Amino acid sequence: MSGGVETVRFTLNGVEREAPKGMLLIDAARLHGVDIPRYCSHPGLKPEGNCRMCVVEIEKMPKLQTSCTTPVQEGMVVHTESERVLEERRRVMEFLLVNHPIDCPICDQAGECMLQEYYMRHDLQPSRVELEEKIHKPKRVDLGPLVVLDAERCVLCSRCVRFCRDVAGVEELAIKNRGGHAEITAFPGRRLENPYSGNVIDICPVGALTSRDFRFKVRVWFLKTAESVCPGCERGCSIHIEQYQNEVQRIRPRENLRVNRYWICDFGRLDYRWINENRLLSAEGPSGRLRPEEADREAARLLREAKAPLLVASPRMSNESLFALRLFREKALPEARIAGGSFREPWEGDAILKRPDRNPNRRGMETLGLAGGPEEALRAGPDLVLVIENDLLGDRPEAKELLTGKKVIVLASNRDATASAAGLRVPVATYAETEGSWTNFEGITQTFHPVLRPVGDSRSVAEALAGIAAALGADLGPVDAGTLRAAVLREAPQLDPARGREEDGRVG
């Protein structure tokens, strides 16, 4: 071990190992590639040791111990796969399945259920309880706006109860009754509706808590996944975007200890429908639909004729798109003014994840020297405005007066208010269809990757700018994300996504 951390040496399944002093055995084993099964244990929650699935045998200790509550100690000799341990796991599994409905074929959690996986790995024995003798509990319980409970499937690990109490800071869930009749419930008169409620779906190890938004949409094994970053605010939570048939089906948190740990807010979880809906599929001008090359020529004509063009960047653009815009101004339109900013009103942040600024890349925009505020630039009297990924009118309808009398070209992914008011609309891809990076308020840069094919005639912002530049007689050079990122890092190495990876291996 390095970094000045005090370590202890212990023996794990016959092999001498090393781990930080005080680390729990379940984590120390995982550190060395030994995955101990668990239900109640979760790295983002305090240990509780109630499911007994993670028991291990420790020499000189007469009873099996729960590895999720036992710290590793110097000289400890631990066995995770001994006969005593395996037999105990089989007993735990049989106990958990006594009253389980065994409805895997219709369960929405099939394919990512720990009960299903552990049965195959550690049990594989027929039930000694007839189906008609099982205790039946409530199904399809409306716990809150996002979560549906099937109490029969619950293994009472209490992860959801502890998440609400220890992470969200609210007392919304509890366990009522005793023995075989125990079940998860909301407190009387309350619902599961805190701003982080959807995380209980992710941490539920079985199919007890399911997403009202995702239920029965598609089987999970049909989903394709990409690592991405939430665009909801300047926190930039790490997420997984999952798609089926080129439409986003759900968003889940991605572990990143420096940014969002294991969680996302409910707004970020549901902030994907705009990617699927109301898309701008082709370029449109006053005469109607345009092919991409026609749109490039029309944009070039308008820009060439303009006496005082203004280019408006957005803190929602990637670092690579922002750099491409700078190249565009330098090589194709040096007389143009450039401004960056947003009219998006801040929302109320909190002490968990949500930040007041609802733009994911203000820090990157400022670092690349593109901040300056669009309002002042618009009042300076440009006769043409090129707006990129920035819904000025949707964020502040009264800003219409700032665009009155000006020719407006937009590069937008959706038919938003600004795009609808523009004279020329050029479709561009969303962050789910392209590669790029955003830098959050703490200076941490993360990359996102495409999970969807661009719809219609959409191109990346850099490709759209390169097309218009070519029509103006300028060459921006290669505009793929890798080339642009290398150029960004030559000028601003602090925007390197690799910075910080050494600390936790998760960033980027």
Contents of the next structure:
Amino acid sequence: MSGGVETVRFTLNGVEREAPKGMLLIDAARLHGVDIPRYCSHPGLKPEGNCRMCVVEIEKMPKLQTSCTTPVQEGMVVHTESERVLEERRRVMEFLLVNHPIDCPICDQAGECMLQEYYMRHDLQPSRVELEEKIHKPKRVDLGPLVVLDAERCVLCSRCVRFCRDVAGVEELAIKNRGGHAEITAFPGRRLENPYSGNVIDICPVGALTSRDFRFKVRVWFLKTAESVCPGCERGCSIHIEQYQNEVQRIRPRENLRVNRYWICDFGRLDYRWINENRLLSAEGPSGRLRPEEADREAARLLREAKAPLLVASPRMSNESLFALRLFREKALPEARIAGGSFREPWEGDAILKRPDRNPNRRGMETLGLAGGPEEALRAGPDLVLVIENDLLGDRPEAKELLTGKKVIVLASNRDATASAAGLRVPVATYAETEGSWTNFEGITQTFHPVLRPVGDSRSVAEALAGIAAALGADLGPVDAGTLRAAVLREAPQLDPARGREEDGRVG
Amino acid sequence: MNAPERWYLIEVLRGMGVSLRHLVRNIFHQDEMPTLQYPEEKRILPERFRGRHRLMKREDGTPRCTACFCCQTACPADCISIEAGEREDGGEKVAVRFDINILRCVFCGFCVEACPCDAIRMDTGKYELADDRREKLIYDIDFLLNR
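For comparison with the form predicted alone, kindly provide the form predicted together with the partner chain.
Now the complete complex, all chains and molecules, led by this one.
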């Protein structure tokens, strides 16, 4: 523990350890690599201690204690793996499995289920309950637009209830009935439909709450995961993108205490279909499909002929792509004007995560000196517009009037309205296929990593720009994300993803 | 090679002698012949012979397969592809598509062992799988359930 934080000394499984004062025992143990099993305890929720799975033996206390509600104290002597504790865990597991169906082949949570894992680690005894004696509860309950409940699989840890009440700030879920008949339910006349409802799927430790969107699509052990950033708004929540057969299958929040804690909104969770669908697979000119080098030559010809070309950057581009665009203007097209911004209408933000501005990298764009608003620049009468990752027409159909009479080249990942209206379309890879970084409204820069192979002929924006520059007779140098990021950091050290990471004093 | 082998004509005559011996023997002991009159006559297979796969049904006629993907996970030849869907009859999950690409299958039987529901078996005893078109050799769920 470094200076400033008051610490206490305690003994954990026979070894003397330190932990910050007031930290819960379960977290203090995790800090030292001791994983205490848990169902109801979640770092993003208030402690409750109802599942009894995390019980530990504390010397001089006659009964076993729940480590998720007990703060660590000076001189405490704790045993997490003593015979008494292990026996208690076996009993808790048996209790939880009394009415739980053993249908892992059907259950969508198989492979990431805490009941499955802890059974293997702590229980391993056959059931003493006959199948016919189990209490049956409703299956496939329609809880809300995103969530399906199987009451039989629920272990009543109440994480979902507490999430709605404490994090989403709405009373939508409750536990009804008592004893073996207790079950999760929405309040009468209500549904689980707050804009953060999907998080209950991630925090459910068993297969009781499943996503209507992901349910039965892919078994989780087939998924490949990459760390990424949500492109939905200027918060830039940390996410995991998971793919199978080169298609995004699921987006999950990634814990990041500085940005989004443990959560993402439902919009961000479902904002992936555009990566799989309606993609621009090859370059297209007025005469049809073009090979990449033909497209580069055609773009170079149009840019060379133009008298007043305008390059439109987007707050959806990564810092690396934005820097490549600046290099492109500097080296290949010094007479071109450059403007940054989008026409995407803001939405209503909220106090939890959502921000009004729906662009992930406005801060980065401004820091790199590319702001200025495309509207004035378009009114200034350019004869050619190069639009990069920016659906101007889709975001504001009136913009058509601003683009009429101008030659339009588009670097786009999808066949959106602007791409369809352009004279030359060049495919580029999405954020899920490339490496890059975005800087959120608080100045926190996060990197995203590729999880998919780029589809069709698509290249990263920087590679596409380098190709066009080469056709214009200019050399941008190496355009991999690492080189470009180093160049960005020489100019704007505040865009360093490593900055402030050490302040992240999180546990586990 | 020894001397008679180097003079190959001697060996040829010896070989013909072997053929002649078998011919005469088979003419007089036809019941002991090791060959079969295939396809009229077929070999009796051992009980555990791994033949063509079939999918099992429950008592009510619905597929036993719950699309758990265990067989697909276990398959070393990557020849099984499944798509899961919701059951309409109150149950939860069922395979709506279940394809075995028999051209890739190595008949190892791992899928049968992996299945927790006894939904796939290789006990049909069928091994005459030739066909004239590749598409016919990708068996779909209807074929596997009903034949």
